[in-house]
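Only one chain is included here, represented as structure tokens and corresponding to the form predicted alone.
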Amino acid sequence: MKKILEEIERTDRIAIAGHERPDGDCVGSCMGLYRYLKNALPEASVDVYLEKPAPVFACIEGIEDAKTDSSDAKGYDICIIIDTAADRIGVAKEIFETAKKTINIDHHISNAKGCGMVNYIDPLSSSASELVYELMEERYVDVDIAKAIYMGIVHDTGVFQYSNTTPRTLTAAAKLLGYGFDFSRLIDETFYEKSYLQVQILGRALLESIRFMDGRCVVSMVNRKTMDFYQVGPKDLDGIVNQLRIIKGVECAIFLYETGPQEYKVSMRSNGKVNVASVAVYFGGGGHVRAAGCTMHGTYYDCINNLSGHIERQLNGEEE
């Protein structure tokens, strides 16, 4: 695998972008690469584009540099999209489409071929952040870069408890810790800490969850009215599906929230027996074998009925 600098040397204008509704891995990998290229290529113009990151990521150095609007952006020599395929690019879609050269760095199995002119795709990598770190030369890595990359790995591995955590992941994490940042505080502030309203909506979602398929599946939904009542947005719902997943006896957890009239954002988590990526891809989404999502249309009951058919066949060994 080439180092990233081998692909972009002697380049004047570089754009980095992540997916819509950026999570910890997206923010960490994009910001880590952004600061890395600023160190390695001081003469180049480097910009990073992200939909407005959640307040918990304020601890990442340079996050205020992230541009949330690309309407006036033109003329990039290279556009690097991270942790996403072309159909989920956030605010930099037009930049990617018009750049002279495109690079795609991703670890989602649903994006196995990549969508750039150059592709660094590895579904065996725990996170896009781990993959980005492997593309870096250590001489340009500093403590702020290490902190951003480490945060990304932490978020996509569930603090190293998900099955995507490998010896390769822990080796990278150990090297990053060597830069000397307060990793315990970083994990608390960006992964565990919740506002009072976030805890309230989590409690509501858990209280109204329903188990079905003999308890092997659990589902919960938050509608627009409830979100307005608690004054929360999509970012405040992060983590709910993971809390549903850890219920004893559950093989597959589903969480939906309403994004428009008869439109729902769906998140799925599996404990191993269900390949939720294949379910998500069928409905136009994507993700990992154990963590995936999509957008669906119809009533809440229509969505659950359509999802449960695919999930049940997998649980019964009828579909891979």
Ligand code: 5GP
The other form holds:
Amino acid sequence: MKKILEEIERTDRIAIAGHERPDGDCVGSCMGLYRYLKNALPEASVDVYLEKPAPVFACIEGIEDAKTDSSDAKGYDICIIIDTAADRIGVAKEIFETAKKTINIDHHISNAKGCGMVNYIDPLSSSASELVYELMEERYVDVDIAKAIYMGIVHDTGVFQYSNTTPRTLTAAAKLLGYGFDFSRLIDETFYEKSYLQVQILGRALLESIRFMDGRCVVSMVNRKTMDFYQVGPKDLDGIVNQLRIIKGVECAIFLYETGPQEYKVSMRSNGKVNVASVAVYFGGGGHVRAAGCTMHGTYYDCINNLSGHIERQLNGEEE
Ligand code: 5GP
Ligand code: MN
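Alongside the form predicted alone that was just displayed, please also present the structure of the form predicted together with this ligand.
All chains and molecules follow, beginning with the one already shown.
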């Protein structure tokens, strides 16, 4: 695999962009690459676009440089989009469409072909961060880059627990740890720590969850009113679906939250038997075999009926 610097000229104007509602992997891979390109190409001009990164990511060096407004940003030589296809890059859409050269780095099976002129796509990579790290030359990596990349890997593997964790992942993580940063604190601060309100809404979502299909599926939903009551936003709901997934007997966990009138954001997790990426893709979303999502329209019951039809057919071996 060609290293990323082989695709970039010394004096290029470069934009890096992640996906909407950036998660740990997105922030880690984008910030890691941003700082790397600044180190490696001091004559280039490098910008990074990230939609309002959550406050927990304040510990990532340089996060304050991340731009959210692209209204007068045109004429980039290169636009690199990471951890997503071009359909979810929000403010960076125009940058991507007008850049002279586009590069896509992703690990989502639903984006297997890639959407750039140059594509680094590897669905076997645990995270976009692991993949980005493999495209770097060691001599330009420093401790801040290592910390950002390590955080991304930690988040997408659930602290090296999910089945996407491979020997390759741990080899990368071992090298990164060698740079010396407080990894224990990093994991606590960015991955485990929750505000009191986040824990309260988690508790409520678990309490109101419903099992169906003989306990092989579980679903929970949080509506707008409840989110307003607890004063929480979408980012505060991260992790609820993971708690539903670990219920004994559950093959597939579904979590929805209301994003507008008759509109829901759906998160799905599988314990292996259900390919949730294919369910999500069917409804216009995407993701991984065991973790995927989409946006759906209609009533809550319409959404559940439509999703569970696909899940049940898969569990019965009637659908891939
Ligand atoms: P989460 O449930 O944590 O929001 O997302 C799980 C996985 O599915 C992530 O890798 C995420 O990027 C992907 N995903 C979630 N929602 C969507 C969506 O609407 N479209 C696409 N393409 N991917 C999604
Ligand atoms: Mn990712």
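The term rigid core refers to the most C-alpha atoms you can superpose between the two forms while keeping them within 1.5 Å. Residue numbers count along the first chain shown, from 1. All values reported here derive from a predicted model rather than from experimental measurement.
Put the two forms on the same core and the Cα of Asp12 is off by 2 Å or more between the two forms.
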